[in-house]
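Let's start with one chain on its own, the form predicted alone, as structure tokens.
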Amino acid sequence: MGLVVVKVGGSEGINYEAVAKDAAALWKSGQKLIIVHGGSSETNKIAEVLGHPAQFLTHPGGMTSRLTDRRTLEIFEMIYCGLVNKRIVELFQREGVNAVGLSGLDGRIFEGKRKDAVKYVENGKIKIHRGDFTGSVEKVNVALLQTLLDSGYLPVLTPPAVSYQGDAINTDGDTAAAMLATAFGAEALLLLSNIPGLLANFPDEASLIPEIPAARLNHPQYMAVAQGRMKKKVLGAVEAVQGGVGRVVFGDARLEEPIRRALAGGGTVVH
């Protein structure tokens, strides 16, 4: 059996337990896994509470970022790395699976460039933001994850990364998933949220498009109806099967065994 990455994601109504038994049943039956989380819909709320509400950016492709000051990264990293990470950590410890926590800073696991200066539209004028702490994952760093499911644990990662010059960099969960199962030459990749995958017609679940050829992913048809933050996972999806991914599946992280509910077909298959 080959490598599973699992991307679930932080927004409302993700059954967390319901994805760590799951994974768990699978490790034990002698799947290998490695867990990537999000923790936007947390971190929202925090920073609200800490006087620091979350500000997003709307750059000229139509895709958003969170503009990431420091005060946003030391946040974003409390929760992420804190709260959401040992939540999980925790639900796999239960279930009996030694899992192993950490952020893509640690090690140097997600390590890419940050930006020097961020393109973002406002009042229809294209203006640059500067000072941000965001980035791309670039590279992963294999030798330590594989050195971790050699030993039996399983890697549960999350954001931030760490840029070249060792500056923590906000980054998107969905394409560095994408990244380590590229750099894995994973079978699957699974992005998991609270919608059962890509609709044709959103929020109409009834619209899920079941399957799409990644040589078509970027067919007009498809990008039209991926809005917002699906974009980037649309993105993330071709990039990884044209990088040697056996199939991305986004599927529905609301329901009980979600993983394999994925692997067996559920939700949007690329392939």
Contents of the next structure:
Number of protein chains: 2
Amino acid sequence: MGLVVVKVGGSEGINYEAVAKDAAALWKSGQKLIIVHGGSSETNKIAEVLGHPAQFLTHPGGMTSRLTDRRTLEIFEMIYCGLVNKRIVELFQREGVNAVGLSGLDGRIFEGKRKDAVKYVENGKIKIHRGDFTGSVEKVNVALLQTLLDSGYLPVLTPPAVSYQGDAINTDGDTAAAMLATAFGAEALLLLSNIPGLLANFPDEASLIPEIPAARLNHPQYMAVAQGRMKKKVLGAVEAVQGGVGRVVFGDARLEEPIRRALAGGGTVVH
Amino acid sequence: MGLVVVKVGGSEGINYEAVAKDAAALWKSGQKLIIVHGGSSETNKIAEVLGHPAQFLTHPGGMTSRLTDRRTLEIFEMIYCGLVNKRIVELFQREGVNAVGLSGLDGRIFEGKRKDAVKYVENGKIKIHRGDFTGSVEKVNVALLQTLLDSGYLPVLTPPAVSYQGDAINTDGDTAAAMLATAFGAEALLLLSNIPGLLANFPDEASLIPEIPAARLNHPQYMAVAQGRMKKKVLGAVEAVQGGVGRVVFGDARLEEPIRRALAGGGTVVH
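So the form predicted alone is up there; where is the form predicted together with another copy of the chain?
Below is the whole assembly, all chains and molecules, this chain first.
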């Protein structure tokens, strides 16, 4: 059996207990797994209470990202690396699976370029925010993760990544998970969040798109899914499949057995 | 060269930059190191802001410990495993040393018994606090740490530990570091904090005790140091030396080159 990479989002409603229980059962049956998780909704809440509320920048291309000054980065690490990562590791330990929680900083697991000047749009004008701790993952430390897997440990990974200069950088979790799955030539990459998969008419859950054949993305039938808010997700999935990942599934992390459901094709399958 | 275990406390005034810089220089010269750190003062501050201020229990023997209910444990993890652990790992990455930050939960590095009922004294009466997430380390996962060291990674460790049932447990960092140093038969265990070493008349820094021969602890000259607030620290150090650790040094983490100073005998040396 090949490796399965499971990315669990950080939105409201994620059932971490169900994810850990399902992953533990699969792990015990011999399935190798790596978990990657988020933590955005809890970061937003704590940032508010700590008097440093989340700010999001809208980029010229229409994407948004978290403004990550030094204080935001610290709060981000408190929630992602502290609260959420250790919660998930503890859930695995209670299930008898020896998990190891690591950020991208640790062992340079996720490494990339820091982008400290970020362009954004305000009142129709393009501005630049400097001193940002963000960037995108370009390299994955496969050797360290393989050593852990070979020794029987289940890696539980989280942003931030590390820059080539050694700075912590906030990075997109889905992209990091896709880089990881590609680096391992994973059997599957599951992107689990608080919706059933990719929705043609968000947030109408009845408009679930069951499958997207990567090779036929330019076919009129699929053009719509590669637009707007889904564009980045779909193109990322297609890129992972073209890079050698067996399949990418967008699945639902609110339900019981979310991993087995996604592996069985529940959600949106990109193949 | 044997292994050196460096415990850096979590009190006000610790110079983490100096610790990381000094450790990085030693590491690059071939000295194997494991770092263990605390985070109590920042935990207290954030706990206050989050509306769940730290509470300390005084035990029948006179020792105090942090009351660790579930919410306190979460805040503890945010600071120890998130803020402080990743800050130290980032300092190492900037120095070009590939550090890996782990808690005792990860890979069951620090494992022990959970003590969910804690006796404490209030108004002269002995009471019991139930539902506490505390305990003491009884086992260290030497194999995982040795694998990391052999692969060129510098481990940066922090409480909590993990119970035999898989719960996260708040645990004393000094004791965990001593268990670790003993398990490795370390050349030295350095316990660095915001004072110059053990002080006969706390907080008079001129009353520094330069050395304590473990074998002569019962000699009248040394009896005083094994009393009161220093008792646990001294007995812990003596136990480590008797368990095979080369020497234990209580040193100052506010200064430049704090590790090299302690290795050169700066502070209180228990041998």
